[in-house]
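Here you get one chain, nothing else, as structure tokens; it is the form predicted on its own.
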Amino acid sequence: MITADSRPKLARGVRLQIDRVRGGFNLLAPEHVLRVNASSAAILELCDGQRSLADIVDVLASRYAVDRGRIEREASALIDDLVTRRLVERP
């Protein structure tokens, strides 16, 4: 489970890419393509291994003026799911 101090990052070989043909975003990994929505892409763009989950939530809360608690729940759920799929690491 991810904590506020966790510093998530995309796993080795995984990258976020804009889908210029269909629009939206794809999370690309060896032999996998996962379409992600704009909210998920905004979270994943900040997962650089330097920022903690708390930092990511702060950036998103100020950028989108949305309730911090909601952002934290959704970001945690997304990152936990992607950790399970081995697309994100939480060093």
The other form holds:
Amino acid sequence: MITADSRPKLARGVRLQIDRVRGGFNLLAPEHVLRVNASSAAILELCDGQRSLADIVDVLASRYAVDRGRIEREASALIDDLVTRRLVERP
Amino acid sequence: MTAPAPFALLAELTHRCPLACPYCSNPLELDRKADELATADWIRVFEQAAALGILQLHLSGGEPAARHDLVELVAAAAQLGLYTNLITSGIGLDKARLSELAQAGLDHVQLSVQDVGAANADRIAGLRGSHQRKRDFAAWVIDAGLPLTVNAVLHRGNIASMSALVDEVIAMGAGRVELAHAQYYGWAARNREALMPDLADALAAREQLPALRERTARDITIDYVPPDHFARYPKPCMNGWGRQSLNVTPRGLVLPCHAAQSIPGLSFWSVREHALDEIWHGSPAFAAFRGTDWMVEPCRSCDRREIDFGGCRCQAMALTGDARNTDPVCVLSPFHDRVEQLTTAPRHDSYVMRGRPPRTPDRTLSPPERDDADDVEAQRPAPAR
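Starting from the form predicted on its own, produce the coordinates for the form predicted together with the partner chain.
Next comes the full complex, this chain leading.
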């Protein structure tokens, strides 16, 4: 499980890219494409290995008028799921 | 019917290859170097692919490193935002050129490995010294900071070493391994009795898999492609014909799958004459088996028709003589006994090597290293037909 001081980043060989044909975003990985929506993309583009989860939640809370607790739950769930799928690392 | 945008394009840059694997799925008749698409043709195809919605570009062959313009092609694809995956034997690419590929924006390398021990691996590849060269190459990939997948084709000649093979792949630094049972297309069909494992060995491999995954979970992801001849239902070949991906052959024909040329009566359009979106949406070969309208019974009324799409058209063609039939791997197929005949047929261990007479593993990878894949084709006698 991810904690507030984890500094998640996309795994090696994984990148986030806008999809100009279908709309939305994709996580591109070896032999794998995961379609992600705009709110997941907003979280993932902050996963740079430098920011902690707490930092990421701060940035998003200041950017969108959404409750901090809800952002934290959403970000944690997303990152935990992607760690399981080996698309995100939390060193 | 209107097809949704495809996700993946397999660019078979060349059929030239320094290896001679008995399980090669390329067609019996290979495209010649003189007929290969030019650099500008491929770059135009990549541009059209990106515009069509392609996300993943697999650069394959043959050995793609036999193309002298490989770095240029990777750079062009990377600039278009395509996720570029180099599918290579590791032979014919030195450290400097690999580093150029990384600089050009290559995303990922997939390296083929034949077995865990050099002697048997070199026997399967038909090239002495190849396995050690692959170990060196894997180290260069890691040094270049590129993610590495190793692909090992499993067959009766190496299935007993599956677990040791995974350990070897971990030692090579790969984050992912594909353990893919041999499939019997193209050249591989000639070696079916030498490739197909005995039922007991295929079952043993499957039973071993969960423990192997658990033991290595911290080090590697294992993708396993089961041997479809021993399955109850067919594989969802290509996840459906003309549904997600397309292949471009060295001379520019666009195919719905790698082996589609084995189906008579399909005409394939060329990127020399048509744009890729025109081919994807309009070419008769893509329309032929798209969706479910083409199906005959038992597929037509089957609950699984949108799960496995009737299996593999090329296998239906090869084993029943009609590509519309249910893949005979399926237990519901009236031709399923033909698969049983194959799985119970006597086996042997003598390969018909690609491009050379049988049982002459005599070629050696000669130092110093050189980019000799161009010359290999000329040195090798024509394939036995």
